[in-house]
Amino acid sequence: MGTQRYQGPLEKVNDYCWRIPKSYKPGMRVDGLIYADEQLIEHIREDQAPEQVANVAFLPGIQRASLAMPDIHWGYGFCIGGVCATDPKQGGVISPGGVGYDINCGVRLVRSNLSLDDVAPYKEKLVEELFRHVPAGTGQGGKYKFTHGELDRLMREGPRALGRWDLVTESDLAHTEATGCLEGAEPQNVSQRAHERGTDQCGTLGSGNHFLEVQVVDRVFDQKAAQAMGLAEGMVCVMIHSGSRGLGYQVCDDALRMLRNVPAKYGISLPDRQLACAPIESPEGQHYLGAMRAAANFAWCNRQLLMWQTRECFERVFGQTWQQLGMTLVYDVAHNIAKFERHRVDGEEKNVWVHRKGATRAFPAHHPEVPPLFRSIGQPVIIPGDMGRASWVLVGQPGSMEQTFGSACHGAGRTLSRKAAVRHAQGRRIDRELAQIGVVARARSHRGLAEEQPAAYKDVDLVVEVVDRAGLAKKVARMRPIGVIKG
């Protein structure tokens, strides 16, 4: 289904936005809007992701438009790169497909005092150390094991609960979106099977597009914002991309099973059963939200422990404490989540549920939910690219509040499916190709590298350009990879 070319309408609104009019399908409550330029929109037409944007417009209580970011590609129910806000006062729904299977998949950026010259002689050794000590791969367990009760505490409190083992600092919490905790988590709504899957997976990377990457800041575009984040040209950073692992996957799976017949129960008709949803105020909607928040808090704990293990690896390689190395957290953002937020819709202030599936919050300067540390510049927006090109840090802009419920994209976006990428890599050694451009790559399998090769992704520079030009977020710094580990 996802590989068929989109045949529906796409009307140009401006150089960076395209409309699917609500007249396209009877039942659409709002237009669809896709953020892209002329070059990207041609990629976007290649699969059925725009059809998914139109389908999301059927959801009860949807506000303003069904939105998609420039990294849009085919996903489960919602496209990846999809954003949608629903109003509970207008029968608004919550849809697990609008959060995704990997609840609170997100990105964490860590800076250091090390320069490229400091790290270059140790690059191979550092990547080997990280690969040996940071668990990566499908179903991979780690060194941290939690009892049922401890796991419940992690799901209720987020990384703050790791304080009892001295695995978190107050600074880490202050530099994490929502300080790493969504209020109202209900661990009792998380099934026994999900608990079992999470027991030893906190502090593990997983597989697919998840990674741990050593990077160097190669260009700074906004000196003031970069300074506020502690970033400078030539500085070595680490970017960590992971989520809630098997626990979050199971929470989503359980929810979709529970919600299968719920739309019919509430008289909701949908064009795609993958959009299974429940009114926010319903018992089913509340049950999913409690479990989703619990899984989100677990994901923040996972990235905290991944960062902690990364710090330990750097300590061993460079013979200094992580504090001496200046390895502080710049920021951690979620990009598969639903949040209750205040937004202005048609001139009226409303509390709405914003689904972000493969989309990052991009709140502007002076917004009350931006951490005090960044309130003068706006919330950091972290957009990873592929392992051969670049990743970016931006800051949220006022345009995001006016257009996209305070959202920007979350990555480059795939152009090849995983199967197609593996076919594309036949007879090639992706690790050797990366080595030729100065990137040391380690993965559990050649297939894993083939699936994630640079050619499988859009050029992140083009995607970021759209976000910047559309006024959603402003470029701060570009980082290029020098070492990467993958599952």
Given for the second form:
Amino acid sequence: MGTQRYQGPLEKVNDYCWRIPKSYKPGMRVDGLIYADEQLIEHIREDQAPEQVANVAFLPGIQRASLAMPDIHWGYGFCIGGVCATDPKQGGVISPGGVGYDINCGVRLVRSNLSLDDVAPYKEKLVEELFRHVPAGTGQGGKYKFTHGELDRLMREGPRALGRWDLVTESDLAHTEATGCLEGAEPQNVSQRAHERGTDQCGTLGSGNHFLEVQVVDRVFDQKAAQAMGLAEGMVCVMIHSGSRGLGYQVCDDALRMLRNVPAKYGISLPDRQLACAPIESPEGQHYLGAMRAAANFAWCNRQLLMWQTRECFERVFGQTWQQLGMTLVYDVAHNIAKFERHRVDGEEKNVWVHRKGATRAFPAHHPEVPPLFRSIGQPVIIPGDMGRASWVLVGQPGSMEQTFGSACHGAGRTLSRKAAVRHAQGRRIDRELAQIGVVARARSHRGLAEEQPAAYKDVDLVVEVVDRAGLAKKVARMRPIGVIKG
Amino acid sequence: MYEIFEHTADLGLRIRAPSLEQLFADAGRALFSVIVAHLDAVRPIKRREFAVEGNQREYLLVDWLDELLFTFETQRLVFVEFDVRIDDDGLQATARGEPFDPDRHGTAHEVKAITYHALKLERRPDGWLAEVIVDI
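Switch from the form predicted on its own to the form predicted together with the partner chain and give that structure.
Now the full complex is given, and it begins with the chain already shown.
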């Protein structure tokens, strides 16, 4: 199996949206809709990601359309950058593949009072300090070790449970999606194997596309929203991208094993085994939901501890407390998750399970689930780009509720496969190239750095432009990287 | 014999072998070749026995690789030599390797999981072929 070009239909709906009609494949229950402009859609045609959008349209109980964001790329089962909502009252299913192995992979952005001038003389030292103290890399454990019972508490309560060790503040919780806790988590549904993988991985970055970046806000597009988030031009911030580590991967793996023969049991026919699912109301569906929520809460603990270690590094380098440095959390968003939300479908208000597999919630101003702090501007949407160009902060817009079940993109999206990126990097030193553009990069794996080089990704500015123009989320601030650590 | 093939965000393992046992053994090597940078530097000095139950061969392959990945993650052991026996109820295997040493073995990828996407295990006129995509 190689990378084959998508040969199916893609009908232009408007300048930013393309349709795969449900007539494309027998078994599709709804259309597929891909948000992209002319330039991005040409990239998207180059592999089988649109086929995966069509396959997701097979899922029982799917509402409105199988959706994909402009950062869509080829995944396993679901495409990455996909959104799918299912209605439990219409036999709707929950699919672990629609959440992904890295349950509640997400991003958090931390601000500071430091300017680029303050940080410039210490940049190397700061990145070195972060690289030394924030655990990253393959199977790497960290300094926090939790017992089985403590892990269960983290999974039930999310980062609030870290309060007993003074590793979280009320303000941190208020600036985390869902205050870092999905109700209904069932840690007893999380296997012993998942516990074992998670025991020393809370507070570790991992590998692959996960990163910790020191960034500077290089342009503000929406003064009011930026101010509400505490962001300003020239400000140094930190972006952290990680998820639920081995614990979450194992929860997904266990669920897929449990579901091997389940679609057949409920008479569900699927075009790809990785789309395995169960009716939401079934015992299997409920079991996965309890475990998924537990893993999601663990992921928020992981990013909280990554942020805490980052604050400690800044304290050592700058000789001030993190409070003095103004290192408060701007917001933390999940981009691999399934959530039970209220949406309007065909004129009717209903509760649906929204699967976001590489998509970010983007609720607009005045939505009841937007934290009071941001109620008047909309939910912050944090979009990591690549390590050489930019990342973004947006706010959710009303168009997301009308079109995408309150969702926007989650990143730039890959354009080169990992192998192609390594070939592309032959004879080059990615870290030196980054240094030339003012980015200090440290990675445990040179190969990893090559695979994650800027050229491996689409231009995030183009992706964000589509999301903005389509009315899903609005541009607030663009950040460029000055330091990066990778596993 | 194995090779790593392209998949946009992830990696694929393609394994060809004259026998099913050899196919499973080479799949183990293929997995660790993705995790560490220098598989040849791994010495076969520690031994572990594995038993995996199952009579559906494709799933048995996923479960076998899962077992190796879990052992790597929780005991930090890297394996390089495999002796696999397969019968109707599943497999027994002996794996040899050593504790993971990032300096000597090098780190290449963190494999999150073994996926079922486009999973393939089939008998060909010239032997066996399997394809497995791993999540990076």
